[in-house]
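The chain that follows stands alone, in the form predicted on its own, written as structure tokens.
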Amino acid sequence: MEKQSLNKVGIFGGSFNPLHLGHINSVISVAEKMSLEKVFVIPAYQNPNKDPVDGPSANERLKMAEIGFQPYLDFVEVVDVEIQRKGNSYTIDTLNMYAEHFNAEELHLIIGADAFYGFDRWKDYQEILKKCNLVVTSRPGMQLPFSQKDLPKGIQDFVAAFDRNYIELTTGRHIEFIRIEDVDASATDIRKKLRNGLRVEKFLSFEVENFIKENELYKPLDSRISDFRAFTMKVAESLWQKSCIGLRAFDLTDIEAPSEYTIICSGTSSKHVSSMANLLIQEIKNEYGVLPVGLEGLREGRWVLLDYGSLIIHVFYDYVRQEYGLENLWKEGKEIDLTKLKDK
């Protein structure tokens, strides 16, 4: 990167899986409201806070970002530094690079409120608070903090002064909160719509949607899993062999539900739950060549959700399962008889 003479610079990173109008709107809104001269948009190679899911390659996500921000090249530059670096994409590593070219007061890291509330779990977040200012944008369904006690615990000790939309930090930097009109959809929801052939034009720019369709980036998993009932039985058998407890499976094809089939089971500890889920993911990848399209809770091991489109798998730490009573949601579905499986 060449030395640049700019007074206010934004840095906006993310997986962009896919790049949607919420991403574009955030960059435009922050640039306008804060008079940023340049925003560097930086697709991650692998977000360390997210588990890998089935979808486009890093270079395809980069291309989506380049296409989506094409109309805004007068103040936006899409940069492939994290994709070239490979491995887990840590914000601190990228900031260290930009710190060689810009002073800390010039740098503004743009993140959504959803990411902000987990900010104190980021690698070297204390150093990030020294190297740049934070700009936190509102997200649909999420409140921005009202007081210091609403901030992530790791940030609270850095607060020198708190105003409604502005925080002075003891590091000499600041945090600014900006309310924007945003697209009420998550990337997870958009991926699911794309795989199910649903309309997405209000979430994606025409050019990005066209690129996705031309390259078949979010094909339904049934292109690789032809029989989801047989797949459900295969998964149930695999979980049974991993010493799960309370294994149940349901056929939901006759009721309105997010999937056609679902499996629920428990582990005896959070470690057991994470281990079962990890092994299952690897087995399915090896046999069918797919990763889940959605994955939640793998690190915590309390409630792991594996979304394979027409099959959703819930693996609980058993005492957490009792709290939710999830099986009651499917009482109108047909329970699949697993007796023969358990007798093996």
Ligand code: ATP
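Numbering follows the first chain given and starts at 1. What we label the rigid core is the largest C-alpha set whose atoms superpose within 1.5 Å from one form to the other. This one's a predicted model, so the numbers in the text were calculated from it and none came from an experiment. First, how it differs from the form predicted together with adenosine-5'-triphosphate (ATP).
- Rotation of the smaller rigid part against the larger between these two forms, from C-alpha superpositions: 12 degrees.
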The other form holds:
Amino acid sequence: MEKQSLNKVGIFGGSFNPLHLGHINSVISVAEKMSLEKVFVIPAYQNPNKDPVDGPSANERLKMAEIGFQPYLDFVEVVDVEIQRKGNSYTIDTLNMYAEHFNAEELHLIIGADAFYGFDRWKDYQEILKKCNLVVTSRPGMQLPFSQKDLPKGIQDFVAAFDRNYIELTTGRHIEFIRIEDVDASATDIRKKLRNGLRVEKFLSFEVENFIKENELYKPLDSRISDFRAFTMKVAESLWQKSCIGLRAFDLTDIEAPSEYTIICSGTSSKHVSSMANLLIQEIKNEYGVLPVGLEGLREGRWVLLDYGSLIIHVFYDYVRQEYGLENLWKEGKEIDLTKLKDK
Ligand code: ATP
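Got the form predicted on its own; any chance of the form predicted together with adenosine-5'-triphosphate (ATP) too?
Full complex below, order starting with the chain above.
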């Protein structure tokens, strides 16, 4: 990076999977309200707090950011440092690089309110609070903090002075809260809509939407898994081999349900649950070349939900499974006979 003679710059990172109007609105609004001379938009290679899901490559996400910010290149620069670096994209590593070129006072890390509430789980967040200021924007469905006790625990220790929209930190830096116009877009929802063929023009720039369509970035998994009943049997067999308990599978094609097939099983500990799910994801990736389109609870191992479109898999810690009684939801569906599998 060239030495830059700029006074006030922003850094805006994200997975941008896909880049949506919420992201663009945030960058434009903050740049304007705070008179930033430049905002560096930095697509992550892999957000360490998110599990990898099926979809575009890192370079395709970079391309979406370049296309989406094309009209704003007078003050926006899309940077591929995290994509070049590969591996987990830690903000502290990126910030260390920028710290060589800018004084901490000039640097403003822009994040949405949702990201802010988990900020004290970021790697070396204490260091981040020394190396730059934070700008936290509103996001639909999230309240900005009213008082000091609403702040993430790890940030409370650094507060020197609290005023609703401005916090002075003991590190010499500050946090500013900025209300921006609500753009009710979330990448997770947009991915779902795209896969189900629903309209998304409200959430994406025209050019980004075109790029997604031309390159079929979010095509349903059916193009790679042709027979979901056979896939369900295969997954059931694989879970059985991993010593799961209480394995059941349901055909839901005749009832109103979020998927055509579903599997439920348990593990004997949260470790067993996470390891079964991790191994299963790997096996399916190797055999079918797909990752789940949605994935929840993998790290905690209490209730892991793997969404493969027409098949949704629930792997529970057995004792948590009793609490939910999910099977009742599918009693109108047809239970698939797995006895042959279990006799194997
Ligand atoms: P997901 O829905 O999968 O969590 P996302 O829509 O939050 O994804 P990211 O790429 O993770 O997209 O977000 C990058 C940054 O943009 C984060 O700081 C996030 O808080 C912020 N952001 C995302 N959507 C909005 C929005 N609609 N309004 C304001 N900020 C947003």
